[in-house]
Each structure stands twice: as C-alpha cells, then as structure tokens.
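Given as structure tokens, the chain that follows is alone and in the form predicted alone.
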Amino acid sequence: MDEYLLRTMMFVPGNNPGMIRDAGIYGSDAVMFDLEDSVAVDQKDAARFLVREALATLEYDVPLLVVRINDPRTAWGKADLEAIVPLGRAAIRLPKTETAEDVRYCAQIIEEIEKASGLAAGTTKMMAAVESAEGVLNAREIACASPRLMGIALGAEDYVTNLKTTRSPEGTELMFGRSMILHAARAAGIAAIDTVYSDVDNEEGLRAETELIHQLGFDGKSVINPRQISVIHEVFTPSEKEVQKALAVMDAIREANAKGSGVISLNGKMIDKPVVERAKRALRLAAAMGTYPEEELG
C-alpha cells in the first residue's frame, strides 16, 4: 500500500484545459482528471477526449495520476474505461461505490481492455469512493473486493446528503463514515484517503481538519485547489523531534545488526515491528518534505 505517498489528490476537472496541461506543476502527490460530477452531461464525450490525450502525449511530474470516471454501467463509463484503460497510465477511481459487486464489476471490465489492449493483467490501479450510508456500511468488503484497489475515499457532500444533514465545522457527522473508511482500508492494507475542504478560503479550517484526520490514521486528503496543498503537506511533515525519535530507531536497528542481534533496543525500552514502521514512515515523510535526506532512507 504505501509504495505512493498521497497526502493530496489533486481534483482536476475534465473539462478545463489550462488546468489540465498545469496539474503537475503544483506538487500534489497525485492528480485526479475527474469525468464525473465536475463535467455537464453535453461535455462528457470531450472531457474524455481531452483527458484521453492529454495523458498520452503530455508529461507530468506526478507520482501518481488517476481518472475519476462515470458510472461503469452507464455508456459513458464504459467509454471512458474503453478510452483510459488502454494507455496504462492512469488508476481508476470509481464513484458512488456501495458494494464489493460494484468494485468487481469494474474490475472485470478492466480487465478485459488490458487483455485487448496488451496489458499485463493488474497493470491499471484502483480507488474506490464511498458516498453514501450503504458504502460506508459495506465499506470492508468494497476494500476487500479486488487487489486492484490501492485506496478507499470518503466522498462527504453526497454522503452527507444521503444522511439528510450537512457538512459542520467540527465535522461530528463524518465521524462514524470516517472512521469506517479508515478501519476497511487497514483491514485491507490499502490508503484511506480524505474527502475535500471545500471552503477554499478557510486555511484555518482546512487545517484543522486536515489535523484530525491526520490523528484518525489517514493517509491523505483530496484538494480542490493548489493553494490547499502546501497546508496538507505541512501537517503530515514530522516535527523535528519526531524525526530525530525516528533516526534513534534507524540507528538502534542498525547497531544490532552489526553485532547480530535480534534484540533492538533503544534507551532500555525494547523496539518492535510498529516503532519501527512507525519510524520508517516519518522519515519517508520528512524526505518528502525536503527536511530529510531521500537517499538515507534505505
């Protein structure tokens, strides 16, 4: 799961062409090209177009990229599969999942364009977008349902309108949905990813939110705007202290395999397999930040 980093995922609509030819300038750890919710129904064959050649002929410094498209059961979401699919360079993001049948539903699907497109079986990536009180109810089995999936999303306007209430400051009423999302995706060893901050205009909120959820356990939040990014990131850096917590462990673990122990220990306390993976993470962070050396960690 944690071969990407994604504490942003950029939304791009497909719709706009000057955001799309910018969308890896701006240093999120993965843009999404939506053709769902943000593309009008008249718009939706050249949204597909545009995000189709886009893709195969532009460049971006973006470890990951991903394409939200429509529904696959409707003709424009086997279109837009049919049209993605086949470049071997996007993952899949599904909207509205409810159930494990959904995930599979698509995934056959995909499978089926790499066969005829001559990709290797499993080369196209998944992420599945929970919106609503049945997904979040099912969310395990969706998390579980295809080793495509790489990630899990919460996806609050929808689910919160399906609950009949609204988004709050405090965000009381994503709780449970949350906390939800984020025990299926460890369940299934995959990244749980947070729903947007939409008020673009509120860095304070924005950072508090993206706090809590970085607490929770997430691996990351969606963004809506660049400006977003730098306010995510800053929250997932490891503090100082922490990093230096981080390279004590890295050092003690090095010290006894030097003298060939298995017994790892570090001011008398033992360590064990979650400091060190808890280690690992911070200082993978830290690098991404700059405020740690990429080549150190190994």
Second form
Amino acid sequence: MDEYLLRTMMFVPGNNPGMIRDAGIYGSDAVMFDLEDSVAVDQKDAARFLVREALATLEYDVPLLVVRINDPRTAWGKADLEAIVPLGRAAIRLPKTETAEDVRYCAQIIEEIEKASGLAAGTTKMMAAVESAEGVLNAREIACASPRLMGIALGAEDYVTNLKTTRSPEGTELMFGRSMILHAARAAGIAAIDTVYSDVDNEEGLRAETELIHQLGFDGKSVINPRQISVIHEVFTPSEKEVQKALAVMDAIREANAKGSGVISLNGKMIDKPVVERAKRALRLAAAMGTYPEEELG
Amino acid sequence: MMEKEGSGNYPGVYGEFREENAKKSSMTLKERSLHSPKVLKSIREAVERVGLKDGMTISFHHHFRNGDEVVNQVMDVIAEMGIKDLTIMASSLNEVHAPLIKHIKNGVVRRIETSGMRGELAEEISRGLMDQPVIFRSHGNRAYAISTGQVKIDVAFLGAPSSDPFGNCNGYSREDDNSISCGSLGYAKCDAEFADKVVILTNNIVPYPNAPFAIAEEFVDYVVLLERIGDPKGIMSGATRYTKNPKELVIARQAADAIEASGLLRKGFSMQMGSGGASLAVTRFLEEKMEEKGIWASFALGGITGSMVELFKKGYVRRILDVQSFDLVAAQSLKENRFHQQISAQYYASPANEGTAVNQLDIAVLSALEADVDFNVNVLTGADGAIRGAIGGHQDAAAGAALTVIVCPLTRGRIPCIVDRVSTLVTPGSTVDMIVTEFGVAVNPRRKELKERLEKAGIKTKDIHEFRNMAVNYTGQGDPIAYTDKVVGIVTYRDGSVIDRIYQLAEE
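One more: the block was the form predicted alone; return the form predicted together with the partner chain.
And the full complex, kicking off with our chain again.
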C-alpha cells in the first residue's frame, strides 16, 4: 500500500505568514508551501526564511509536508534546497520538470545536502511537476528517474499555454496529459496528482473535475483554497456498498489465514490480488473520512 | 407620561358629574391626524416641551447602528440650548458617535451608560476623556436596571423609521418600501415603557394606525418629524452572507460537530447565534445536521440575520424572537411573517424575569475578543487595552443557555486570543461550557459530563492550556499594557454587580 493518502495537496504561498501558520487546520492530506510561482521575485528570500522557520518550529497535524522550490539550476533553487532539506521534514517538489535529467540533477544536490547535514541518504522524498508538452512526453522516464520520487503531478496552467490552448470545463485538452502522467505514475509505482481547479467559488465544477480524475485513477488533486478540500475528499470516499464489500473481502482473508489456506474465496468466488488491493484502499479512504473506524482496518 | 392636556379637570372617582367634562369631539380621523398635538416640528421644541434640565438622564437606542443620525442631532440641539451635566443611557454607541467627544468636553454630557462603544469616542474615553467612568451594561442588565427603577430615564429620544401622528411607531414602514428600515425596535421598547417622557424622531409620518406597531402611542409624548434620522447604508446591509473565510468555517464546523455530540441537537431545541463570521456560520452546519436528523428548532433568538430567516422558510425554525434585526432580509421578514416576533430587551434578557427568553435557550454560540484558561470571556477591550466592543447580550445568553459555546480563533494576526487572564472580564467562565478554536474544542473542566459526551462521540477535546500555550508559541508574550489608576469604565454583570473595571491607558 502507498505510504500516504494524497487526495488533496494544498498550496500555501510561502510569503504569507498567516496562511503558513494555519495550513494544518484544514484537513488536507498534504500541504505544499510554495517558494516558486506564487512568490514575487523580491519576496524570494523572505518566503524561504518564513517556510524554513515554520517547518523548524511549528507543529503540523498533516501527514505530508512538501515545499515547491525554484528551479534548482538557479541560485534561488539551490538556496531553497539548502534551507529546506537539512530540516528533514518536507518533501521537495520540483517545478517544470521536462526530463529525467532534471530530476536526477535535483536529487544529486539533495543527496549532497543530506550528507553534509548528517541525514540518512534518501530521507528527502521528491515530487516532480510536469508542466509542458516536453515533460508530458517524457513522463515515463521522469517517473522512474529517482527512488526519491513519490509522485508525479500535472501542472495544467503552463501546460495548456504550451499546447496553445486554454482550460475548458470538460478538460478535453488535458486528456492526453492526464493519461500520460497517470500511466507513468502507475508504471513507476508512485502517486499521480492532478492539477489545481482555479475557480474556487465553483463547487460543482470542482466536483465534476474531481469525479473525472478519480475515475481516471488519480490519487488526488492539488488544492488552492481550503474550501475545496471537503469536496474532493467526498468524491474520493467509497460508498457504503463499497465499504461493506471491502469488509467482506477482509473477513474472507482473515478466515483463509485462520484455516491456513492460501486460497481466499468470497461467496463462492475466488478473490485475487487486485480485489484485495481495492478493498484495502477503499477501507483506507473510508477511514480517512472518519466514516469507518481505523482500528478495524485489519 | 403625558399630562391630560386639554381634557378638563376630572372630578375623580365618585366625584359629581359636570356637563362640561362630557366634551364631544366631532373631529374626523383626517382632522385629528392633521392636528395631532403630539407632532412637533423640531427637536428644540421637543426638548422644551419635555422640560429637559441640567443633570437629567436621556436615552437612545442603537438600532441604527453606525448609520445613526439621531444621537448627534439631538445632542447638538441640547448643547445649543445650554443644557449641561446630562447622563446618556444608550443601548450602545458606535463610531458615528464621535461628536459626543465635544459634548463631553464642554460639559453637556457628564456620564454615559452603554453596552459598548467603538471608534474615536471609545479611544478618547480609554485615554481618560471623562471625569466619571462609563458604566457598561449587558442588554439584559440595562433592561433590568430600567424596569426596576435602578436607573430612571427622564427623556427617551427614540428614532423610528415610521410613526403615525400619535406615536405608534415601527422599525420599518408599511407605507413606503423605500423608507429606511432597521427591523426590530427591541431595545427602544423598554425605554418607551419606563422613561418619564418619550420623544419619537421619525422621517416618515404615516397614517394612523401604524399597526402592528413596535411601540404604542400610550407610551409616546411627542413625535418629531425630521429630514433625516439615519443613513441606510450604515444601518444594515442587504443580507449577511455566510463567511467564506476558511478559518472561520473550520471553527464553525467544529463547533457544530461539538454541539451535535453534546446531545442537545434534538427536535424542538432553541438557539441563539451571536454576530461574527464563525458564530453565524455555525447555523449553516447545524442546518445540515437538522436535515439529516429530520428535526427543527422551536425558536431562534437574539440578533437575527437573513440566514436565520432562511432556516425559518425551510421549516428548520418554528419561531423567531427578534430583539435586533441585523440585515434587510431579517427586517423584511419581521414585517411580513407573523411567526417572526419582535421582543423587547426586557423580554429578551432581563435577569429579573424568570421566563426571560435567554433562559429558554438550549444552545448559544457566541464570539469573543479574548478568552482565558478559566473560560472567562472579554468582548469589550482590545489587546491594546482600549475599549472597542460591546457586551451586547453576551453575559445574558451565556448564563441562560444550557450549552454556551464560544467560538474564537487562537490568534488574530499577532495577537493571542486564548490567554492566561482576559484583560477585561465580561462573561464569567462559570457560564461558559466550551471554547472552539480552529485547533479544536476545549471543554470547561466544570462540565466533566459534557466532556465525556464529546469524547464518546469521537471528538478529541483539548485542554484549554494547550490552546493558550499554542497561542503564545505563535505570537510570543506581549508586553503588559500600561494603565494609570484612573477608572474609565465600570463593567457590570447582568445582575448589576461590578465584575471588572477598565483603567485609563497610560500615555507613551
């Protein structure tokens, strides 16, 4: 099973102290502090300092903290890594990833910083955001580029501009990109995160888009406003029927284990591995919503 | 009340009948309305007729909030007439009342009693403008003091968006949809009933009878027609919308969950939601729960907003008891809906009244400027020690409700809101059951059983000291505020006792 649920990753501008402080109260699965596009050029140092201090001193009741750095080939990006990696507390999100080499370049710097700060090699996880046609076409190689990678994400705003189109409510223009990202992630065994939905007051639109990416197989979505979190979590919550079925599967496994039998069957049908995996995932999602007690996960 | 002017010398009970006393009037309704002796042309005339003298107490209501133009107009006339040493007994004062500063300086105003104050006036008073401290009273305490004669109002000057020539008046007009509107006149009702003299100030004289009315003619001595009594923009907005502030929504959702877990959310419950984004938003989450459970509330009380009216329309609230309407939707509903009842401050919250509406509350959700580890609440002074708020019905609802929930962010900017000791004690912790911040719920240790109910329902409660520690961790410990030993405000509890004192801010 994946280490983290990643239904929602909330973006928090790295130069907003109030939002940084409150980032943990909204119940997202991950929080991503941004040092890149939401921070103006003259605020880069201040944001880096703020985010580093927050990570070093504040408690967050959030399973996963992430920092989106500037391009690591720039002085800003290098300074970002030097400030964040030694804390050993946040994953690094690499923006505008175009090639596997981009990932390896960043991973190399991280490795050196980890060594210098006495952290175990590999402590720092990475995520790669793909935001261009080049990146989408290289998605598979990107997703496999480093064992540090825990996920690959689509950044649609830059991507559609690069495609010479704009985002539509139906998301037709993103079909290929989303499919590529998802397949690359699954082939590499890492998480696939969908892009943000920018119309924060349009709850219906957000729900429709989330239903689409949920059906495609994505792990979750990036979020730009805390109000979007509950909508996405609802879409990812299994129905009562799915939960009941998953529970029956888990019972069948326990029964088979008790008998010492290697064959698991339910209602006369053999249960194979994908069914077990789906059941486990359904229970985990249900537990995350509090609709099902975690201790009974089995 | 008015003397029986022009009605002859009555011989009294069992006196001899005298022909001249059986005076028949042949005036028609129209003639009477045209020649009503109560209608006066100016504030000056009213002040002369009521015989206002130095040292008297005059009262005002605050239903026009920051759009009020009554207090300033009346005080300017009184000042011109050279009357001095007055006590102002206002239900509350606002930013718009800054001109009172000059009347205090020139001796027209000697004392002030109010629920609260804001803006420049509050700032100046915090810095020692007045010789005598301001007395702060809750709405319940004010009604209590007035109705029991502890405070005698000599003249009440009450603004009303409509009145007929005999003083039957209302917080809206049935004749003219474009007139200004403030909805309920709940705080004014008490003054009208108990003041020696009552002057209604209106910009809209409507035909007799202006029924149904908020204040009846028998309580009214004079009606003054003015060009303006208030600015609609400052009185109320179209509709109070639910907050979109995500932090307030997090607080509100947690408060609603805790209320549900308390077990009090059952068919026929009663509620009051204080003003403020988070407390109003609790209503929205309670609605979801009421829908789920298929239940409704028997009544909603207090300051009423459009969101409460919506709940009524959907059948989730059976009665609305409205002492103060907060938006035009609420005011419109008061006008049109017979189950939306206007109530006086006395009915609402007076501790002298056993059946007072606040005592019938199951749930009250109230805001706070500051709360402390003993669950005491301050809604009156800011972090800089200056007066910037109002007691309102806070003490009353907290004491009356079976479950009192305080919603309050952990910090506002760099100011901690959960502290060791509130800078001004307004509502005692013994009347507060839980405090909800964006980081969770703390239950008053006096309510062990409530805490158990919450925990049983799966809500992990926090120790209030945890909140305090987190807040200080975020903001750091501020320097203590420097005061002189001069008292500028006396904070009373709802029974009239002194619960705290506000001291003059020391100049830097």
